[in-house]
Amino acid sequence: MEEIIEILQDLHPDVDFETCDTLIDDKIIDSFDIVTIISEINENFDVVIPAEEIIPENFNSAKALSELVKRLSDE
């Protein structure tokens, strides 16, 4: 999860990603950020996030993103 937090902090260094679970709901990250996050995850974890997984629940927190990466890595 630490690598995911680093990716998020590069985008928004002022946010506490360890506790925030409303990144989408509170409009902390936007669609451009999501594209960047997907690209970074693909590059760092060698995981492709399919279109059907690009939903707010998977991007609302660092924990949710971490769980998504783990799930996709296991497939």
Partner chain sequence: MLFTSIEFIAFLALVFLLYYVLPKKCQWPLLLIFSYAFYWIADPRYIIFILVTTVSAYLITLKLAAINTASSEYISAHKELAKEEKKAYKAAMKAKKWRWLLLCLFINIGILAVTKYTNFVIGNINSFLDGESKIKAVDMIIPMGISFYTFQTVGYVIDVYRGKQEVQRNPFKLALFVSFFPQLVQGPISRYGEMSKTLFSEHRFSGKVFSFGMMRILWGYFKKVVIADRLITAVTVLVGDTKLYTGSYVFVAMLFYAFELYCDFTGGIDITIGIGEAMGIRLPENFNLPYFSKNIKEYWNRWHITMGTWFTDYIFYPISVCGPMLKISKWSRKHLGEFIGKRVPVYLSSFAVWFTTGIWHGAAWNFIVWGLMNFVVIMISQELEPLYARFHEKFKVRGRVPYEVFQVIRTVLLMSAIRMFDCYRNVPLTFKMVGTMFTEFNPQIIFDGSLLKLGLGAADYIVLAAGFIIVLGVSLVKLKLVSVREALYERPAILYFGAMALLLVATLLFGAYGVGYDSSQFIYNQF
Second form
Amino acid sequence: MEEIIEILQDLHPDVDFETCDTLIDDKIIDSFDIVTIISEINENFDVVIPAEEIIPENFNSAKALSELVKRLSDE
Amino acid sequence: MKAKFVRKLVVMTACAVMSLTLFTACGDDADSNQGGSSSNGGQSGEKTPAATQGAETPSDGGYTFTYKGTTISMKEDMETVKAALGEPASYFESESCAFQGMDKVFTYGSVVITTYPDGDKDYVYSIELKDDTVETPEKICIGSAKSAVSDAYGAPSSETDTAYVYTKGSCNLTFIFADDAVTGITYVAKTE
Amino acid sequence: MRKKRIISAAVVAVLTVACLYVLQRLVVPKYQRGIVEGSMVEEYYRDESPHEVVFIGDCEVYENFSTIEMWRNYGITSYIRGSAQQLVWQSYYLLEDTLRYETPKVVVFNVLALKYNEPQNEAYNRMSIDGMKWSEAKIDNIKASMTKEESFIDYVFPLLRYHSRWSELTEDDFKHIFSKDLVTHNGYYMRVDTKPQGEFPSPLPLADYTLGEKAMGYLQKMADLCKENGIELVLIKAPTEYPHWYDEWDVQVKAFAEKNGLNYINYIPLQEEIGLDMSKDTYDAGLHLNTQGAEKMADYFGRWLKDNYDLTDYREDEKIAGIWKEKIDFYDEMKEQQFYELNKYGELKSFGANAIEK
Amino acid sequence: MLFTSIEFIAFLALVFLLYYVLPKKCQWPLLLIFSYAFYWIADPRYIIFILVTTVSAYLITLKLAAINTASSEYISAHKELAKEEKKAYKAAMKAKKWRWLLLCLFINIGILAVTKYTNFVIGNINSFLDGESKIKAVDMIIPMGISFYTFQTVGYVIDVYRGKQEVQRNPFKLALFVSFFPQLVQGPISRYGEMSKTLFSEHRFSGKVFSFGMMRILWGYFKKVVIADRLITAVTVLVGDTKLYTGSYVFVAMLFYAFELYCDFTGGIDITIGIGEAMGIRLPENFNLPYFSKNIKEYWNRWHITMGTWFTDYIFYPISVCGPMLKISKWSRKHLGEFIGKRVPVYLSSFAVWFTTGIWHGAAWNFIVWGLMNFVVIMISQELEPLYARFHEKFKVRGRVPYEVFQVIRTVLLMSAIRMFDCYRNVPLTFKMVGTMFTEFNPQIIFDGSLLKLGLGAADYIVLAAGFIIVLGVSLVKLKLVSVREALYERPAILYFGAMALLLVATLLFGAYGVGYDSSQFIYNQF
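Compare with the form predicted alone: the form predicted together with its partner chain:
Whole complex next, starting from this chain.
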């Protein structure tokens, strides 16, 4: 979780990722950010997020994102 | 901070170089590109405004006639012809019914050019060669043999007992014969 | 609430249709001055009196025969259903249309239009067809006449065709939304000015002199229709020499007339006999006759009609004569005005090209 | 059949009539029949192409769905499997699915590529050959709207492949999704998941729904016929003579074309969406006031939206997260440093997207360059983002109206300039012409009557000015309100219907249609 927030913070230092859960819906992060996030996660967690998992529900909050990473690394 | 800026510069330069190479790469074969797009555009190509370069020759590959070094093609703006050939030796005009424009006939030596009006301008409708002092670019004149015509032009697009008609582009080129010799040569614009 | 909404919708719909109707009448060209040729076809419906002779054809009928002169000299009641560049099928359908109202004794058709075998020009089509009342003849006429760019719906709703005139509306367009003035004399287009005939360019040799199949087909239909209705069809070639009427065409029309037992007269060689002097009797350098010429022509042709067909001299019929009295007055009045302008300005001001509203 | 042809309007009237008169269960089959009729009228041969796409998508999605079900059944039946085994099984299944998907892509993208790009490729090869050996261009038929329905169908297949979308087992319903006639001409590119919610359901006639649809259709016609078709005359003249019309003329052409394209494209989409609405079918919005964007990235989120999201979902993401890309990313992080490494995936995928976007718009280099120009501008502004942020902070301009207006105008001008590739259709020429805007100083042409020589008269300019004001006004209202129509509907009914009547009369009277105007096709037809 912390690591993910760190990644996010790096992209948008001014956003409170602990609480925000409308990252996609409110267009806080865009497609470029998503790609950067995915490659960072791949780098740091060795988890590949496939294209079909790129849906708003998975990227709307840091929490959802970390759950996604967890689920994918469990599989 | 400074290092970051330098790297940024590198990225941007790379971008610029990349795009520049692309532009120049395709600049070389711009002609073929145009062909590619127009042949593809078939169904709606006419709509999008495409630049037509060299718009001054509307010739669509049809037969043309050359008089005193000036090439005249069908549906050409008569103004450009007049600019090249000067005032005609004789001129005739007739108002068509209900003012739908003026049919005009220009005579230059042994060549008679008629026009049709469209909007404010007059366009070449027909060219007639009156005698053997003028010949087509393919060296046929009044008095040439029928066989010379088919030698020069090949098989006619259509023929009657007394005439060969060759159709190319928007031009019908007609040779009229009497006793196997050409007695009339006319270029007439094809009206759709 | 719902009911109110439906009523509103209905009211708006009715108003919209009414508005579109008025707009349509407004933008349709009125052909009242300058280019009056577009009024010719519809004026026919306004003439209450019967006609024993009906002309059909292009400018070579409506500018070359004075109907009034034929009445004055012979009591012939005639009407010219002419229009600019009227094509053979248009003449045929105008004849069909005429037969819905009356059956003349003689129909006169000018053959120059036989040279056209295809629809030619949208503007002429509109002038020949728009004035017709709706009937099967009109529908068939439209179908036969449309150029490739035209569509049928434009004839049904002329607004679709003329809407772009909104920016060039003239005083006449507003004045004549619902009523129009007469511009012809039983179809005759009057011009009293003179422009002598000059030299015509020599005709272009043609590859093929055969008159077109469609044109000749409609001529045949015309002949058949006349036969069916007991009408004498007369084919004429007006005495004017330009556009050129080729001998090869003349031969074909002669053959057609012979085959169908019709009279065909080519008046070009008869200029002298008619008394035409083309240095005086034409207003546009020999293409069409002026009124002086058209009266000579009417006199000559009227006499021939009288001699060859069983026509009534209606001058003795009081009711008809009364109607024609008005026509004569209108004719003389216009003639006077034209001469007045001619003398004053050296050219016509409120007729012809000078009168076209800009 | 053009949207602006009388035939289409008659066709539409018949569809609407039957749609609401026949029993409701006939509604979607009716649409299918009419969609195929629409295609048949355009060219019967087109039907073969759309059938191949439909049948291949149908069969392959069934297969994909079968594999999906089988594998989830297998996994729930074999709970005892070790994690590694499960993973292996899943991978095997995925590979199997991948092969089917590839087949589908091969068939459908293949048709698209062959019909649209053969001559482009030939042209390019020819530029390396000399006269004698040049290859002849092929006379190819390009089925109407092939890019749109192919993309739409492929999107559906990929969704099924990803397990995100239930498969449609009724081939006729799928056929309707592929061929739904209003969007064949120029999109929007619908998603099956969204569209299927309303496409196949039964719809009762509702005066409100129907009149909303009609109003949107009328609005579309107004923009298209009164504004776009009138402006195109001047644009064609302006780009037609590149010797005469330089300098400020290019600027005028640029603005005219921007307005023309906007009215043409949004007008067409309004007609399409309106047709759907009138029948209770929801189609995706394709525009969200694009000319109010503050930067190019935002512009592309608001212009041709369905195309943008399609490219993002099915090209941008897949490319940026695919194995090789992640490897490249890792490699470049190691060798080129964090800064560049981080950017590599974004840059490469964006490049791919814009290259494809360019070529999708037309098989010619000018379109490719146009696409890549967008790429370059977006990337530059992306990189300058921190700079902007500092600027905004320092001068406290963010959120201020004059500054936002400046941003909007800047974006519109930039986009319009890039779009000139589309006008001149020749890359070096476009650079030259746009260059003359800066090298040649002739702004007097705007006032000295030169603009009246472009095929448009004073009356036309008055109509255009009025049209511009109306379009701008409606847009400004839209900025504040969710729905202009809803607001009108709340007013007295006479006003609501009166607005419709006005649109109709204005379109009929002032429309640039019929004799004297070239009946023009929607610019986006060819894509």
